[in-house]
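Consider the single chain below, provided in structure tokens and representing the form predicted alone.
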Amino acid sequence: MPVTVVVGGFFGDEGKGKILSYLAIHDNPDIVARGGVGPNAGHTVVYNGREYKLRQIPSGFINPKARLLIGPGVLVNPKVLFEELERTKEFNVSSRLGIDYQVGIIEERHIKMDQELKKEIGTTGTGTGPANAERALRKLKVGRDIEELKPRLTDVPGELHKAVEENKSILIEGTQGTFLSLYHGTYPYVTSKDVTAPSILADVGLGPRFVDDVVVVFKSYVTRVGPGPLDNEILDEEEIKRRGMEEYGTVTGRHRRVAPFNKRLARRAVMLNGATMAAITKLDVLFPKARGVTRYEDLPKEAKERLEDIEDAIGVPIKLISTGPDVHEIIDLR
């Protein structure tokens, strides 16, 4: 059974939550495990007309049968986690969620420390940078130190390897985007660790030889929250509104900067992540007639031409095409 890793191809906000939630329902994985940084990453899931904004719980929570795991490389803010458990209680997430003993713990003092970084380089202010810095110094508290987490603590790498041995399917979700990587991004305007596929695997404790597919998610245009370079940025706010590209960050609520699709960055993201396929989201924003389409042949001609042009440029097939916010508004070409 397959192990699939999903990561972002640009600067976050690519629509990973949509792709992950679709895969969680359609592919029916036994386990959905979250890697990445922590509560500085927001994933939005729209399911049955309701919108869920998540910063800790895996986006695959909408599959009622899936075991949900948070890997040891992830930072956890217990307050944020328990708020999300309350918001998703109709899905019985609490009884399905396992948190690794070695997740890093964000405390209130980390959030206060992050305020200065927020001013300097536009961080989310959620405390992840200071917490990861403290972790590198081997001073950070981890999951096993927090009493309220103990009922949910587990050995995430152990569970995943047991699942592989039992031929079960696993969906692994990354956070942020390739060019927010501490190593591969637009330093210093980056997050506090690497977020490419190899590191997402390390976050959950699974080796690369078990992986069948790496899906890199690109939005049909590029957005970025906060400072840092953005090639060919569209500065005319009226044009952004007219084209339906006006967006706000899931975590911070900050206005997202906008630019056209960047083929050069997309090619590099495919390379850095070892992608086997790509997903494209928000095609319906560029081509309103594509809204809700679920068959490739029903897309408008201009949309098909744009997809073919991107596919030629990035060198891997586009297999998933999102045509609207709901989980089921998607074209699956796998």
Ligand code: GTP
The other form holds:
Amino acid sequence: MPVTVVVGGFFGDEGKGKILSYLAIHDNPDIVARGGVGPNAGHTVVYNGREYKLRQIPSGFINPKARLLIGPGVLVNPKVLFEELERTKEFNVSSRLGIDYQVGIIEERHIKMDQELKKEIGTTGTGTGPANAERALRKLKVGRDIEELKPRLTDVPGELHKAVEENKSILIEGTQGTFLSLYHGTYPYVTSKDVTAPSILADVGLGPRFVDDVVVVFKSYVTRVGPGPLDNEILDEEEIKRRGMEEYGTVTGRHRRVAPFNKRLARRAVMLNGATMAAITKLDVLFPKARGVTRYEDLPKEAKERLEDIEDAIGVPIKLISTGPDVHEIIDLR
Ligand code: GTP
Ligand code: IMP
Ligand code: MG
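Take the protein just shown as the form predicted alone and give its structure as the form predicted in complex with guanosine-5'-triphosphate (GTP).
Starting with the chain above, the whole complex follows.
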């Protein structure tokens, strides 16, 4: 804090939802603002024994005092958004949520168009690619065109700059992952825009000089949904299950492909995002004795050695270590 941006270091699903929800509770930001592509993302938040899967609402919603914002760069599917507001009612999200006048709007026909791309390049089929294409043609509807969004519309960059001037703290949420970036990823098997930290800042309308920390989140191993290159992919289903690495997509339910931690990609993600620190999730999958540990000294020796090895390779300190899905299962070395 005071201004922190969190992004994914591999192919999405690194556990950003977990890290963001922890930061939202622990650092108590005044504002949590979401950048990224749109409802193709699926963040998982596990809090007080309940699991929330979100595609539009910021993962920081569990802090009842935080103002929640969705930046102009993001695509919104109003149907998905209203369904999530219903599911998170107990947190009073509705009264705290502001959506920028210029968010792009996904309509049914974008979702239909995306089914073709789903077959060709394995998209999530949520309409984000066709909507961003139409946005580039300057034909897409935006927030201010949608009657039902009117009561929530706001100037997100304006709110953020006012907060910065008042020395308030801001948490900015990225979605997807560095190698799904349209510019820096494994083209054409990528998402429909850049998703590295500079673009996440542009999505919410905050200039880089106001940012104190850039956190890149890595999973302890690499997963990827859909086609595209994946170095050293583990193809043996039995081995994946035995090592506890079996996962299914939050949005699509698709099987996530698995590979060991990739230091080369991690180093490049640190470079592309200008990371000041890294977060590592799912350490408990590699080292079951790490499950639920909250103090570094309580980690098994092999887990500490692995973390040191990764730290040496990527060149920035690992300051957040997630040891289970719950918000509180974490080691915070900041
Ligand atoms: P995108 O925005 O779609 O890229 O997703 P994400 O980065 O928020 O990750 P997602 O929630 O899709 O997937 C991460 C999965 O790992 C979820 O099921 C989390 O509950 C789980 N998870 C996160 N951290 C940990 C951890 O430290 N240990 C374990 N066991 N599970 C974790
Ligand atoms: P699209 O973003 O739906 O167009 O999909 C393009 C590629 O990005 C596909 O390989 C998707 O599986 C992947 N993708 C998009 N969003 C996410 C995400 O949040 N997590 C993981 N993969 C994603
Ligand atoms: Mg996900």
